[in-house]
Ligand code: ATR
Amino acid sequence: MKKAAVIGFPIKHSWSPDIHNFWLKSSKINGEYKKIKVQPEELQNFILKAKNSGYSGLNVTVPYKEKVAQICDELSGIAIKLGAVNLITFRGGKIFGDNTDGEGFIASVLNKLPNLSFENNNFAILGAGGAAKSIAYALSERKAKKIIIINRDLEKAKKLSEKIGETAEAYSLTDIKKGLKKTTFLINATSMGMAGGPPPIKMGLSGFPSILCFADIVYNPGITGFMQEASLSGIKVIGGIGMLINQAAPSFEAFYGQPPKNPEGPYALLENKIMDVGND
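So, to be clear: I want the structure of only this chain, in the form predicted in complex with the named molecule. Can you give it?
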């Protein structure tokens, strides 16, 4: 039986097992996917033990993505750039680290907008943390026309924009209006609007007719405050569940040797989970 798990600290709230176990069942694969809380001082040992006890691989979540990048024997190009790993596979006795977050975002957008031209759009990203970084790099790989980083901490935005190169610009959140002027595609990669997180700011999107699409990486609640504001301004809206599912699909293939049979299947399952959480 092929075994995999997601590791983190805490791990209670991870929905990865729901996604992978859904796919295991619908693909009729005899496999196992668990969530495992790993104490910080146990991290390296745990990974070595998993390698030697028949695990195909592991997913890695908060707060270990950066630390695991240092533990791996080899890293993919994108994991090197991000300095962060969300997928470990064990290959020929070696620990190989990869990162599927950015491509998960791209896949979820292309699902909804298959003909999207990256070269013709100016993307603005709210945020400059781990999620924003992975999206910014993925957009840069797709040759996005412009990548505008807007963050509360301007220094962090500048640092990320310098790494991306000349297509990138940085603005402070207080200067959001300057950043949005040229934007055609807006992305929220902050925790603003997340259940239990900071509230979303009012962006005044109706004043920016050039913005055609808004994508939120927040998936709980299913319809965020930012998504509501964007919808009311006539902007096409993409929610965060797609990114969650699409970053999991390449992990599934790496662990169990085949892509999931119905990649979109977990949508309904996760939407129901969101409703349950909302009713807590």
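Residue numbers count along the first chain shown, from 1. This structure is a prediction, so every number in the text was calculated from the model and none was measured. Compared with the form predicted alone:
Domain assignment between the two forms: N272 and L160 are placed in opposite rigid parts, by better superposition fit of each C-alpha. As a two-part rigid-body motion between the two forms, the smaller part of the chain turns against the larger by 23°, taken from C-alpha fits.
What about the form predicted alone, after the form predicted in complex with the named molecule?
All you get below is the one chain by itself.
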């Protein structure tokens, strides 16, 4: 039986097992996928133990995407650029790291906005960690007009914007209003608003008429505080479920040797889950 899991700290919020186990069942594969909370001091030993105990691989969520990149023996091209990993596979006794977050995000946005012009939009990203990096690089690859990084730690935001190049700018969270002035598409790439995570800040989005769309990578709860504020401000909202599903599909293929047979199936499953936990 092929085994895989998602690791993080916290991990209670993760719905990755719902997706992978749905695909395992619909694809009639003898496999398992679970979520495992790993303490920071146990991270490296856990990954080494998983490699030697029959796991095909692991998904990685907050706060380990950057730390895991340093543990891997080999990295894909995009993982090297990002310095962040959300997918580990074990190959020939080696730990191989990849990152599917950025392309998962782009696919989720294009599912909702198929005619979106990246070249005509200014994208602001809250955060400068692993997920923010992957999204920023994916936007840069699509020639986004401007990429604005807003982060609590200004130096971290500057470092990411420098890597992206001349189309990028950096602002501290205390200067968020300056960053949002130019924004047409806002993205939360932090854990703010996540179940078990820090609460979302108040952004005063009604004061920024240029913002036409808000996307949250948080998917649990299904409707976050940021999404509520954006909706009340008349801004189109995209939740995190699409990114979660789209970044999971290449992981599933890597773990179990074939693509999912019903890639769209988990949407209905997770929408029902949202209703069950009172987020409809």
